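The chain below stands alone and is given as structure tokens, in the form predicted alone.
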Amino acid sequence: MTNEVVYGMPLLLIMALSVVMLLVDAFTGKNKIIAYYFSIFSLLVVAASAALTISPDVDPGFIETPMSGTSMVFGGYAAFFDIIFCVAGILTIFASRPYLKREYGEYKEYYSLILFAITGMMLISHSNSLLMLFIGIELMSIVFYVLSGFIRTRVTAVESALKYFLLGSFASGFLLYGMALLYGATGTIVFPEILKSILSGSADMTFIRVGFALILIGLAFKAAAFPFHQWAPDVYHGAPTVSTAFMSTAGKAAALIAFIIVAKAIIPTDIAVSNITDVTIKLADFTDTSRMIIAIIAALTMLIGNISAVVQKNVKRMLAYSSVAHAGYLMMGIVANNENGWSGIMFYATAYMFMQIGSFVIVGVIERNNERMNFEDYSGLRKNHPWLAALMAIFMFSLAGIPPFAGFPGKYMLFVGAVESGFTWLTIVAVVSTIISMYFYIGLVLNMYFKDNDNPFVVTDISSARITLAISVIFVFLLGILPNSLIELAKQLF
């Protein structure tokens, strides 16, 4: 029990501090600075405790008679993603204060919402059962519905929240029904037991197939993967830009870790080929079919996301479609189902968080009342704000996968993982998609550096968003130049 408390400390802390945050909000009156700093302090504490428990040597059997039963896992990849979620939250909070003060008003509830969303994400990464996974996904999703419509006086924000809520509810229905079928087929909700039941041949494979298909639909919606991505551009465009930055990075990472957890539990890979029976033949067929379906979804997600981004005139909407394409790149790791694939997802999710949050924060710094977000508004940015132009160019190059920035080693690992697992055609599609993405990423850079703006503007209130931009650009460089430390760590955690 003591060991469980120690290794479960990040989860216990984020739950407790989220509730305490509500009390801070209630008892500090109009003083907003306390809630602001308390939220940052809380996430720093949780990230530090997660760093202390990240040891890859944690053995699940190490915890005797756990209070959580077998519903949770601790340490390893779960602790790694805890840190990712907390860092994304801190970067978002730094950027949110000047944005909200300018666009709507600094309401303290915003910081509470960020903490509760991270609580849901951490429940996902620690889940070892269908029940905990569903609770985590729903907690995160409900907070996202509120965050997307946080600026209640803006019609586009209210529209995005309503659209997100309605479509998200349908997706949750698919997800829950799929989980129910898995329980019905195996008689358990714990992932290792589900896998044992499938491998032993005692599970009803018809229900497993239908259940997995429904779960795939639900998770594809959460990750904004084709053909369930249509909500993402409208929601990301209408939501406050700082909320979009958070949802499209930490939220996507949480959806992908849910994908990994489910795929590892339902798609068997350790099939005994030396003992060929009807059961092993059925399992091999199920595994091959499942991986091919995910590969096709990944390929279409990359192509549709990038091709749709090419025709966008609005930078925020272009980044929204770009985030759809990046879900496809990350899904390549699930298809690969090998060491490079899993570690590639962890590395690229980390790199993507820094480059995508940095990009959206610059969009948020430049926009005014949901305006100044078109490509022509960025023309000549290098003259009035050379640092903003330079940072945006770095983030665009990194998103395009150009070395020496963080996007390059991440994509390289995912591509290698797919080739090693026999999905060379998927890698070719990914390379073609990357080439297509060059058009709009570099097109924005050309606008900033080689075109003039007849109505130049001056950005004056960047404030604490500078911290977000500084941290983001430093890590985009570090992960691009020195990727090995994070890659080696990621390989040990799966």
The other form holds:
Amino acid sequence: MTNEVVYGMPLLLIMALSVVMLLVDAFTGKNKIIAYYFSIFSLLVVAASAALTISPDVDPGFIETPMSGTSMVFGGYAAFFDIIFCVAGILTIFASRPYLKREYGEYKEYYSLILFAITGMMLISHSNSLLMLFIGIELMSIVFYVLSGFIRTRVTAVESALKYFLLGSFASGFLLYGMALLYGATGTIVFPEILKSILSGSADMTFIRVGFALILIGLAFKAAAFPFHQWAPDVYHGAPTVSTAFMSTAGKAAALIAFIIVAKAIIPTDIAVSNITDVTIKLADFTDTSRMIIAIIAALTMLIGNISAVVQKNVKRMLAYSSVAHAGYLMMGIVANNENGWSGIMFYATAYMFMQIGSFVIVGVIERNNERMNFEDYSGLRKNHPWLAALMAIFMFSLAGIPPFAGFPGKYMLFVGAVESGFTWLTIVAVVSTIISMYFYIGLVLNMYFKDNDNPFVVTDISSARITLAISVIFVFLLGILPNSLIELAKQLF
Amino acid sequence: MTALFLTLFLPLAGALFLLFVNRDKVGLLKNSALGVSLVTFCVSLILFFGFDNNNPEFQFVYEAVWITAFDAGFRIGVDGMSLLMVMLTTFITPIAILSSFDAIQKREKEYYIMVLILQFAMTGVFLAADLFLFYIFWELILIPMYFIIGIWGGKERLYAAVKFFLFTVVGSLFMLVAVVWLGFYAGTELLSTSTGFTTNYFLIKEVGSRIPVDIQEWMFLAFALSFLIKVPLFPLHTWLPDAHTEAPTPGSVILAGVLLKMGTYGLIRFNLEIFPTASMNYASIISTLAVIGIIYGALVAMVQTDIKRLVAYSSVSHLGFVVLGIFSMTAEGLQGGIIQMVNHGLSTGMLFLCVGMLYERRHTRLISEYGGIARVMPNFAVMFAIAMFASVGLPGLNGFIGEFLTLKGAFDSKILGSYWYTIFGATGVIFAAVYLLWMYQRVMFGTIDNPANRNLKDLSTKEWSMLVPIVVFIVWIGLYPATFLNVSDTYTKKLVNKIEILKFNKPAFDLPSIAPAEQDNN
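Next, report the structure of the form predicted in complex with the partner chain; the form predicted alone has already been given.
Following is the full complex, with the preceding chain placed first.
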């Protein structure tokens, strides 16, 4: 096999397998177990093939191949994110089966939807041109609209899907318009060419500025960053809890990798200081303002996300708002726009995936008919379900960024990245908002452990969600105590 | 080095073992927790006897890189100051566990696991020679302590647990920013390491004084905020009375005995060592707050109606002496501060044990409920009196040594440059006598007015075995403090030299030159 086939394999496989998945749907009739296992199998295969291409000996981390022309990259960070998406998908599917069976009914389309969403995300992480990026984002978003309204008999689900769809398409419009302006200014849609054009000073900076601002709006919407985060709590609340877990982790990671790709191409951070010309002054000005804008967005996202989460009575909404705040932490890496920042995003996105999916799955295990999600419902949880309570407590401590759990090294890396690039004030804001967030994370632990249970209930059908929880908690510990190998890997990939 | 590893990891291994013990086998749970902590104490004795008192540097050093990209390492070792703190930890924990046998009557399995994890984290704080590692242990303390207060605490335990958690976290997260900043600055500007980032304490403490003063002051404040909340220094002390009062007896013993020392330990280890210039600049402000704390704590303690709350406020007062001694930046002051940390751990820990024993019998802590206890519990009265006199600072017992040295250090201090600190600080000793003796008188003497107090049992064997070891050390330090002062002697002299050279360009002491500690990297 030639090199490009090997490196293109993850993408080829996911595309082929998601189409095959539809056929499996069609031909297996009432037998649902085949679709379930097939989807897990497909994702494992894709993750394995991505793992083959991640090898650090491919320098500089990605290669351009004749097959793709220049519109895609392979290996390196793209492969890394492929694995993240697939793992998130696997974890979600394990937890989805018991949840869907109980709440709505198991429909096989659900599994193919997850696969298609992952196809979109992988297109994003592999994209090297504006067009490919947009296709990926749209594919992912459309699947998300469907996923959020999957339980169509529920009013909240319909509201959630409609809201997401309307606002989401609006954001896509912004994104596309911004891309058009960038193309107009630089005459190319390939990212390295865009960077070259900007650095050479031939591009019209006004269009670049406006274009970048519009793209920023679009991506901020997809990542649920302030002030475009309003949809997130409603959508996350109405969607099936398991798909919320998927959307808020893999979806966020995809939005962030899109952010990284765009920021790397448009914001030149390593301008030669020695050679001061009109162009470099203009560029430095552009870099400073755009970084400052992203930093302000990041700061407000963390603060608003956590402050809104403080007043929530519903655990699912609390987690939704806190996921907004986590988007803010992740964006610190974009602001830093250096190696530590990018690898910080990779590490934090991985760690965040495990802790967030874990906590959403527990919410999903405990809820009934979109009810029983309030803080009081968790009172005395440890009495009947000591394991669930212990896991939830671990996930909460990890989300709060307390060592020795996975959230801490991730935050540490992002802080290092931000300090390195001179944004110490942003780390201070992050710290303040972390302090605010302690209140509700600790509050949930307090409810589970220190209060007594008024209406004891028994969770019966955890079944395969156990696998998700076990994997998540193992990695929350592992990444917290021995983060070195993942950090080293992440550093080599950019 | 093996002893160092065992001291650190035995409690963790014990906690893991308890995880697999059936929760109904309460006896096994209790005994194995106690056994583990006793063995840990014995192991730490090896450290104590193997320690070279003439060497001011870290000993038994072990280094391993943990996160290559940030040069964060698993670096541990002990020096003169941390050795005493480690010994205090390994000594207090078995006593606290023994006192839990009666005080903790529900969910024993979780409880003993939490206590052992707590011991692991506390030992780690004192052993860590890496800022990243230190921060991990520092934060790790929060989780077990939060559960101990929240699950096994008194009536207001929810409020106290959350307050404890939030107060501590506020300080430590700002410290985290400072750690990151310092790691970056030291890595790129001062040391130019290959990764451009380091949290290696051995390296950073050598170059810390080269940081420009204005940056040093910010760093100093960020670190100090975290430590001063933990100490706690007036006006950051408000979490302490709640946490102490609501925590179960063993929780209070550990809190007073060891946890508060982490704050003062951090002040010496990081603030004085890494930011000496900033420390000198802020010495008078912090010393003033310490003196206010001494007097304020004493005055508030005087009006308490709850014995445990009274002892809690006395901690605010006593730790003021420690902070005053530290920021006098003289050898006497620092030595006094360090020995006073040990003293306070012993005497206040013992006071909490005594209060706990009363509470076990009567289930109230109000002074007005008692009176004439000495008539029915004569042995207890003697023990309680020893703890009280140690706390007051009676000559011949341990408290006197520490308070005398800190006050003398503050008096002689050229950096503070004023004897008013000592004059006002010394009033704290008098106030301590007033509130403790008054409390003792109301609880112990007089006639038994309350019929419920008529038939109280005197000390049991278990209670004797908790109190006697502490009394031994209280008297030992009181009569022959040199055993312990010698351990930290060269360390403090070296630290004072470092400060004096910065300030006056000449060292205060002649230290024998010693080859740097051999680093054992196996």
